[in-house]
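The chain that follows stands alone, in the form predicted on its own, written as C-alpha cells.
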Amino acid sequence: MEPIDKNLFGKDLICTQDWAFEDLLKVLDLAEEMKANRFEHPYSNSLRNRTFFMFFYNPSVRTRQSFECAATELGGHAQFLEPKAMRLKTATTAGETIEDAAKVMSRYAVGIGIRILEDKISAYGEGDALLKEYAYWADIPIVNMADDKFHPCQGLADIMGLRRNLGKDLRKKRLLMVWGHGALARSWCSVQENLLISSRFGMDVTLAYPEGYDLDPEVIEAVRENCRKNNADFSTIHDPYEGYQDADVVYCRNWMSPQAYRNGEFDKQGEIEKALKYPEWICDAQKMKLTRGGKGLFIHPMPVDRGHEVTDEVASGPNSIIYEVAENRLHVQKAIMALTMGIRQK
C-alpha cells in the first residue's frame, strides 16, 4: 500500500503560508471531491483502522465535531485528548517534556491535530510555539487545529466557500477584513490565516480597525508581500463604513489589540470593556448594501457573535454563507488527512 500523495504524506499544516500553492490547490480539489461524493469516495478507507489525536488545550464546538467526522467518514478514529488528564510538563509543574511525549504519540497515531489560543498561554506566539516544537519531535504529521497565530483549516474552508460563490479564479476579487464589535476578545488567528490564503489567491484586500488593533506586522506585512506577486491590491483603514464600498466579501470579526497580554496573563475582562467602546464597528444591512451590487458575501469562522459584531439580518440573511464554510471545515479536513496521513487502499 502506498500514501495517496508522496509529496505531502507526513507533512505538518501549521499554516497555509509554509505550503506551495500548487498543494493548497490539491488540498481544495479533493474537498470539492468529497463533497460531492461524501460516502462514496475512492479514498473514503483511507485511514482504515488509524487513529488520530485530538489534543484540546481549549474547548471547541466544529473543531472536534468536524474531525472526529472527517476520521470515522475516512474509514478511522479520531481520540481526544485534553492536557489535564496528561502528566505534561508545564512552567510551573514538573511532567512529561513535549519531545517524549511526541515520540510516544508517534508510535501510536499517524497524525496528530493541536488546539491551543490565548488563554491558555502568556504572551502572543507561544502556542503555535507549541505546535513547531511538537512538530520538530514527532514522526507523523503536526496539524494546527487553530493556535494564537494562525488557522489553516479554517482559512481552506473560507477559500473553499469562495470559489463556489465567486468562481474558482479569485483574482481581484476585493476581499474587506474587518474588525467587528465584540465581547468575546478573540485570537487573531482566523482573521490572519485568511488575510493570508485570500492574498496568495490574489484578492485585492482591504484591512479595515480601529486605531490601536493592529495584528501581528509579520504577517501583515507578508499579507502584504502576497499581494504584490499577485498584482493585488493591499490596503489598511481606520474608518467603518469606507472598506464596504464594492466589496465582494465582507469577513466582520472581532480581534483582541496587541495589548491583551499583561504581566504573563491574557487579560480578556479588559479587552472586552475596550472593545464594546466602538459601537460603530457592528456589520449591518446598511454597511452591506455598499458592497458590490448590495450582494457582498458575508463569511465568518464562527462562532458569530451576534448583535456585536454583525446583525441577525447578516448573518442570516441570503449573502450569508457561514453554514457553507462550517460544512467545509469537514470536507478540508478530510482532504487534508488523507494527503499527510492516507494509504491507498485496495
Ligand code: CP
Given for the second form:
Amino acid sequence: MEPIDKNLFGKDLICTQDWAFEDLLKVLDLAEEMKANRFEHPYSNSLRNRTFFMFFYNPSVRTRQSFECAATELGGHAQFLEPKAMRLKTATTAGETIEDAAKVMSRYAVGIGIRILEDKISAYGEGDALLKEYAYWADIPIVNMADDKFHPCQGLADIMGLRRNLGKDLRKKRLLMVWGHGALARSWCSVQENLLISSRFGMDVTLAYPEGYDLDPEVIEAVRENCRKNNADFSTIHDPYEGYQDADVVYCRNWMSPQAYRNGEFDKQGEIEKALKYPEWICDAQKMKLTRGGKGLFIHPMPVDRGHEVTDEVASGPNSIIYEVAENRLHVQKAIMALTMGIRQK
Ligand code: CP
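Form predicted in complex with the named molecule structure, per the form predicted on its own context:
Now the complete complex, all chains and molecules, led by this one.
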C-alpha cells in the first residue's frame, strides 16, 4: 500500500498558512491536472473502497456537494454526518468525548472533513479549536471544511482561479479585499483565508472596511508578515471607493464585527441590522470601472448576497469568476484528498 505522496499522506489541513508553500503548489498543480483530465486521471481510483466523513454543524451547497463528488471521482465514498445524528458531549449535555469519537472514526474512514461556523459556537475561535482537538486525537487527516477562522479549500480554489485568469505569477497583482454590507452576517473564515494565501503568493493587498469591522489581529499580523517577506504592499483603509483604483481583483464580502458575540451567543440579528446601515459599501459597476483597465476580476466564495454585497451586474458580469472558483473547489479538494489520503493503485 503505497501513498501517492509520502510527505503529505496523513497531514491535516486546518489553514493554508500551516502548509509549506511548495505543498500548496503541489495541490494547485495536481488540481489543474485533475481539471484537465477529470475522469481519467491516474489517481482516479486513489480512494477506491475508502470512506471520507463529512461532519457538518452548518449547512452548505458547494462544500458538501463538491466533497461528495470529489470522493466519488476518486473511487471512494463520502458519508454525511451531522451532530444531531451522533451523541457528542457538549457544554450542557452529557455524551461522547471528541477523543473517543475521533479515535473510533479513525478506524472506519481515511479522512474527516469538519465544518463549524459562527452560530454554532459561543466565542470566536471555538470552531477552529474544535477542529484542532479532532486533529489531536484522530489518526487520519482532518480537513477544515470552513470553521470560524479559516477556509483552506476555498482559499486554494480562489488562488487556482486567479492563477488561471491573471497568470501563474501573482506577485504584485493588486487585491482589494473589501467589506460588503449585507443581510447574512458572515464569519471571517473565507476572507481571512484569502488574505493569508493571496499574501503568500505575493499579491499586494488593500483591506477596506468601515471603522468597527476589524478582523482577527493575529491573522492580520500574519498577512502583513507574508507581504513583508514577499516585498508586497499591505494597507488598511476605511473608504468604500479608494481601494478600487487599479485593483486587479476585487473580493467583496460581508463579515461580522468583533462585537458579534454577546453573552455567549452569536448576535446574528444585531450584526445584520448594523451591517445594513452602510449601503455605500456595495461593489457596483461604477466602482469596478476604477479597477485596472476597468477589467478587474470580481471574486467571491459564495453564497453571494446580491443587491447588498454586490450588484447583479457585477456578480453576473464578464469579469466575475465566481462560478469558475466554485468549480475549482472540486478540483482542489480532489487534489487534497489524493495527496493526504490517496493510495497508488496497481
Ligand atoms: N463557499 C462555500 O463554502 O460555500 P458553501 O457554504 O455553500 O459550502
